[in-house]
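Here we start with a single chain on its own, the form predicted alone, put down as structure tokens.
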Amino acid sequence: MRVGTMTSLFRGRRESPEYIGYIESIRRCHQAGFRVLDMNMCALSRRQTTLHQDDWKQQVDEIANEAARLGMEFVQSHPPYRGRLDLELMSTPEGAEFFENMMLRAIEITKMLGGKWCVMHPATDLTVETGDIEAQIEYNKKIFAKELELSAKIGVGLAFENMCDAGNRRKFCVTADELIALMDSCNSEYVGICWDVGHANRMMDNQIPSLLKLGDRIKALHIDDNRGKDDLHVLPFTGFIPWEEVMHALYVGGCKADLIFEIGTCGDKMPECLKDEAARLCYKVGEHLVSLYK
């Protein structure tokens, strides 16, 4: 297990509405000590990166070349997901087509960067009971049909992530059993599971049994902390997650995924003059977490 982070560790700016680009983010992650990365493309469908443009392949080549020069490895990615803003985009046929195209582009980009897994948010069919697992599985296989076809064709896996409920609305794939059912139904070596430790802390009093049940089905990790209520995405040991128990369970269960931070520590609330030092602390915390993987 290695310490990694999403490229979005450096993205927002407190002092400016402009976003930090991928090349700068990679360099600053490298300076902080990271050598393993998740290519975060959640904002791709909202045109908040430049990868929606016609020259996207050239841009990806530049990103790959810079990562190679620095000795950085992309192991996974986070394509767009159907959040509130993206659902608004998809309310028109043109918007829905654009979103689908960006989803497929994100998988292609992952392949070009050498990544093995794309993290996907499972969908929930609101027209049936969430507990109707067979109906929810069929809905997801329909929603992700093109993504599943492309991933198998080019050899990049889809890792379905454990969800957390929104308000009073129950979401599909909150539990380990639902994730396993979805994964097994696809019957493909290119389908796995992403475990978000923060999501699990919001939905469960104790996530350890789920980690042990999932074991090596976990192909990607999202590491972040919270206090059991809101999805804060804060640095481990600043919330309520029992990290010693989590890391031991990942080890005993046989999870081989790299530890990937999904945190906002260096985000748009952090003054620019503090971000690099904060990123170095993130890396040190990651090193400590890996020391607990035993």
Given for the second form:
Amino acid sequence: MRVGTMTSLFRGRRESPEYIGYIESIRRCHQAGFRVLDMNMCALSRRQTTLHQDDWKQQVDEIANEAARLGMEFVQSHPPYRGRLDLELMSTPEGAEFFENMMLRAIEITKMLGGKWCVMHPATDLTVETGDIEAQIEYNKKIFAKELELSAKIGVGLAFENMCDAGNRRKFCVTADELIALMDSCNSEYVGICWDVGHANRMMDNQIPSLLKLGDRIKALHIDDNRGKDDLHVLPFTGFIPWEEVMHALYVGGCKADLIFEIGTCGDKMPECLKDEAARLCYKVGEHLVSLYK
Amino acid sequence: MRIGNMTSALGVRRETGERIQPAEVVRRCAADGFEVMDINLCGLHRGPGMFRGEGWRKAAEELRNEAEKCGVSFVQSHLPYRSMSMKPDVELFSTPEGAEKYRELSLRAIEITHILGGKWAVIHPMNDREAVVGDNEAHIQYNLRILDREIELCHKLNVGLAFENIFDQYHLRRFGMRALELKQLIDYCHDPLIQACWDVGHGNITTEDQSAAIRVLGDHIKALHIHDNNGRDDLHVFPFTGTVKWESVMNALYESGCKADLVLETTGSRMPDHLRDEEQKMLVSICKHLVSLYQ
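I've shown you the form predicted alone. Could you give me the structure of the form predicted together with its partner chain?
Every component of the complex follows; first up is the chain already shown.
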């Protein structure tokens, strides 16, 4: 298990609405100590990266070259997901088509960067009973049909992530059993699971049995902390997650994924002059977490 | 404006569950770069601790000596406060003996503040539950009545009481949420030893832009509680990890003439021990940046 981070560790700026680009982000991640990366493309469908442009392949080559020069490795990615921020886009046929194209592009980008897994948010079909697992699985296989086809064709896996309920509105794939049912129904070596430790901390008092049940089905990790209520995405050991138990369960369960931070510590709230020091602290925390993987 | 931390900053040792004692916190905070300290006595009435036994005066003197040795000074304290929902507090106040014990410890906390060299003791204002909600005069009278012995002792020791801005809980209106209410209390007392503490995190929960509230209190603010949150919950997270508009807050503190030190009140660290100092040094950098915005 290696210590890694999403490229979004450096993205937003407190001082201006401009985003930090991928090249600068990976350089600063490298400076902080990171060598393993997740290509975060959540904002691709909102045209808030430059990868929606026509020269995206050239841009990806430049990112890949810079990562190679620095000795950094992309292991996974976070493509766009059907979330609150994309609802408006998805409300028109043209918008939905653009979203789909960007999802497929994100999978191709992951392959170009050498990543093995693309993390996907499972969707919940609100037109059927949310607990009707068979119906939910069929819905997900339908809406992810093109992604499943492309990923198998080019040899990049899709890792379905554990979700959070929205208040008392249940969502599909909050539990280990639902994730396993979805994964098994696909019957493909290119389908696995991503476990977001922070999401699990919001949805269950004790995530350890779920981790042990999922074991080596977990192909990607999202590492972040919270206090059990909101999805704070804060640095581990600043929330309430029992990290010693989580890391031990990942080890005993046989999870072989890298430890990937999905935190906002150096995000758009932190002044530029403090971000690099904060990122170094994040890396040290990551090293400690990996030392608990035993 | 100097940078400071509370003695509760290092929390509980993750490895053993043992609370890190104030002397160790002072040593480590001083080494990490903090200049002043706040003695956090919020839980004095809730359990054992170095100030609960017979030797509490000696313990306070030793802590002061330790701070002097490390080159830091105590500037303020956080007095015990009565929670209306926490079980130990509800139980304590259910008997006259319990209420009297609390009172004794509240007075002791002021004396500890004095022994340590602190100038301000921060206290949470209370609601008069018998009064009409919004009747600020009644709430002011109530606070002065229930704190009469504290105020007397403060005058004797020349330690000030700083009433802190709080926030409504469970949709229940609380006196002291608004800067204007604190100002009304201060004006009513017309006493240099009865002033305000501004909690920036609480201010972020209760206002869209707290700079206006800060300007109402201005140099009546004698103590600061510095932490961040998401605007909804009292998270006590690091500055610049929540939604507080720090640039505007620091500017308002400067322009309104607040001369208090910048004292953090973030949740006690849960870091593994060997990472605590790294975390505290990061907080020192954050505080220095905040001070650079005090202009």
